[in-house]
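Shown here is one chain on its own, the form predicted on its own, set out as structure tokens.
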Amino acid sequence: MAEKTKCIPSHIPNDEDIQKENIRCLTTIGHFGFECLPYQLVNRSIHQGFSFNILCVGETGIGKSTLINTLFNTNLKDKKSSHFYSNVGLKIQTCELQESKVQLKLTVVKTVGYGDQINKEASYQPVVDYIDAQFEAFLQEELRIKRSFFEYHDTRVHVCLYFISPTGHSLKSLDLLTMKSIDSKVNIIPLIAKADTISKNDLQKFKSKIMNELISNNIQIYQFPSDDETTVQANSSTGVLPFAVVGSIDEVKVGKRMVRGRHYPWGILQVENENHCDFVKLRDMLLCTNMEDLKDQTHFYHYECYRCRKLQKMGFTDVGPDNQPVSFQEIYEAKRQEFYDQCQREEKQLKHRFMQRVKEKETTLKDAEKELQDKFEHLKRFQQEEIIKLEGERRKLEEEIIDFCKTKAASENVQAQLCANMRKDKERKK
């Protein structure tokens, strides 16, 4: 029979406590090995690989592809988008990246034709539909009897990089409407694209104005975690939001070294220089520090909210009318019985409507049959009258024929007699 294990207290009492309570404390002998659990998780995660899904929302030509290529130091082959799309679309690209021994499956979803239409009322709807579709696909996978999460590619959007035009004035109505529609569904990180087109003073004013507009419109953006000691220092610069970024995969020569940047007539802008733009801050916060937190927020908050709304819409609940816990089986049976009763009611209604339609059709057919019968009788009487009339005319014609024949025979006899008399008179004269 196995012995019952005792829980070892994490707090080690000092000598005074031992003397006061008269407790004999025994030190553990040997090595248990569960301190290696973190290393097991790390090795398993490295073996399985990681995935990260980014949604880029912004106008055509604002630099979405360039920034993604700069972030991951890759070149996602992409054709230049046109400004003449009638509707907003989404372009999905997936690639496999590797850094040291860590493999990352990156999925980038970019808007196409966003903000190019004259009527921008429904420009945000394809973005909302795509986010909900990924949540729905994951929920359907969860509800399956045989689930395959090890092989399932999670396509839920972990972060939305919202690109703001560097106007220097304020957010557009489309920006506010779109972010308000998706702030409860995805982690939003606002970016000021092509920040090198604004001076430093105007850029700071533009940032303050954007944050004030987001707060006044009650738009929730991603809050960098501040409760973890390992990330507090890294996330302490969240005051720079929205990030003013510049992207470039071209290398320019600065002194004796090559750096990524842009060469202008007035000088060189270095992408990885924090005095020039916030690209490094964005990369560190997005990839180095908070990538796992973004995925956790997506799963434990945004997806849970969607799942809760979906199940409540289907009629499922955790407690009954008496505020007592209700099992899923009970709810399922109740919904099944309710659905069965509803089907029975609808079946009776359909049968009743069917019988009414049959009776109406029978009445219509009987009326049509009676009408046809009356018409037939009328035509039959008319035909009989015509037959009688024709029979009378036929008899009259036959009588006329007989009279004519008699008259003809009499005239022929008279003519023959006259001819005979004329011959006799000729013979006498001779």
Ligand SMILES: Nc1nc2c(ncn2[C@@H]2O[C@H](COP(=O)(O)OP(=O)(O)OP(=O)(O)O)[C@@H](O)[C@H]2O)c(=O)[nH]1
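Residue numbers count along the first chain shown, from 1. A quick note: this is a predicted structure, and the numbers were derived from the prediction, not measured. Each form is matched to the other, and the largest set of C-alpha atoms that superpose within 1.5 Å is called the rigid core. What changes on going to the form predicted in complex with the ligand:
Once you line up the core between these two forms, the Cα of M314 stays within less than 2 Å of where it was. N119: CA moves 2 Å or more between these two forms after rigid-core fitting.
Once both forms are fitted on their rigid core, the CA atom of G392 lies 2 Å or more apart between these two forms.
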Contents of the next structure:
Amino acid sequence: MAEKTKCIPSHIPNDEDIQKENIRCLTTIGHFGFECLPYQLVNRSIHQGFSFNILCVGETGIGKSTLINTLFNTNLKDKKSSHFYSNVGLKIQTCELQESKVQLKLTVVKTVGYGDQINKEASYQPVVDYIDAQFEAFLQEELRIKRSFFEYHDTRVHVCLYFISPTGHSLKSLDLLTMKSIDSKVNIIPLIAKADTISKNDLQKFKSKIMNELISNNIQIYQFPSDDETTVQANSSTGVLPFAVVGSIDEVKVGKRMVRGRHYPWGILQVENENHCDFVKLRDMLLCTNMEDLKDQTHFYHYECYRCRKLQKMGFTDVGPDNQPVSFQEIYEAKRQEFYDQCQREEKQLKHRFMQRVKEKETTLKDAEKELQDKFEHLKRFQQEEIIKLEGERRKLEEEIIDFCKTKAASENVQAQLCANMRKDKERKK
Ligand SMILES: Nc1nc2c(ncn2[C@@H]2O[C@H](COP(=O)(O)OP(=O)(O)OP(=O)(O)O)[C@@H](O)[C@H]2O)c(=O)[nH]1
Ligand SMILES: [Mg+2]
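Can you swap the form predicted on its own for the form predicted in complex with the ligand?
In what comes next, the whole complex appears, and the chain from above leads the way.
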């Protein structure tokens, strides 16, 4: 380190010195020193590859899959959805794409059955839950002791392409409800889908109607960066919001060229012709100019808000009641003590309730026992009385038997006497 410092000249000649002393200046061919830093970043990014997560929210058959395939010049195999799903679901597709040396891991999440439900809340809640679940997964990864961010697939949604039906009328209540419930969680870019089905005049009126409705409903859509001139210039097309897009993966012949477009009886719509639709503006804005900003906004704004809300809900705070900073450990200790006290309180309450229940049960059992005892005593008395009564009757019967036997014996004697007398009479008559 010390040696290197020696090499740096103590006095760097300025233009005046050069002119005065006639110093010969050499212009360097390559890049040296920290001037090379951006190249290191570029090389590292190319080596690591990029990732981008898109959420497509729109009614069934509105053109979500076609637009994504047109944007990324690919063909993500996707079956058409039915209009008869009982609730809204999400279809998640991940693919690795490559353009020259640049690798892109693309995750596309599309709604299924959106707009076909009677219950509006049931339509947007799965979308809200999905966005939150990805934030939660990232937060959990962040809170792990052994983190593996290099292998971790960050699925947080970087942008939500919201497909508006080309009715030419106004936004539907479901559009407003959905955008309102996700605008603080994700970068929303509104699109008018199938813009070829709406006339030029109607389209302009429809666009300004949509923007007015978004403003009057206080819905936050993605704000294009305005910190440097180049980006501002590149984003100048954002005045055309919402983008009126047309998708097609079919190639049609225009003159001698093959272009992507849609063939109609009255002519050809070229997807990449800026006079026909805003597809190119959307692609430039999404992929060429603002992809990194969308990712930054997701991480530094939307995820930060989620993390802040979540940690506050868990009881964490940066400053105490006296406005003094509090450490994470202090809060953890305090929370643990609070939890311990609460457990103790609940245990005490449970014990008390248990004792009360036991006492109540004991009293009931004692009453039942007493009742049974009384019943037993009563039966016992009744039985003794019965025994005495029966004993008396038995004695009476025995006396009657004795009397009967005596009477019987006496009558037998009389009968025997009579028989003897009759025999004597008979003998005498003979
Ligand atoms: N006119 C017109 N038709 C389009 C456009 N984009 C797609 N389509 C057609 O609309 C139909 C549905 O397109 P998809 O891309 O499958 O729509 P989706 O929203 O993915 O449909 P699900 O996944 O089934 O909900 C297809 O026949 C497409 O050719 C467009 O910009 N203009
Ligand atoms: Mg589809």
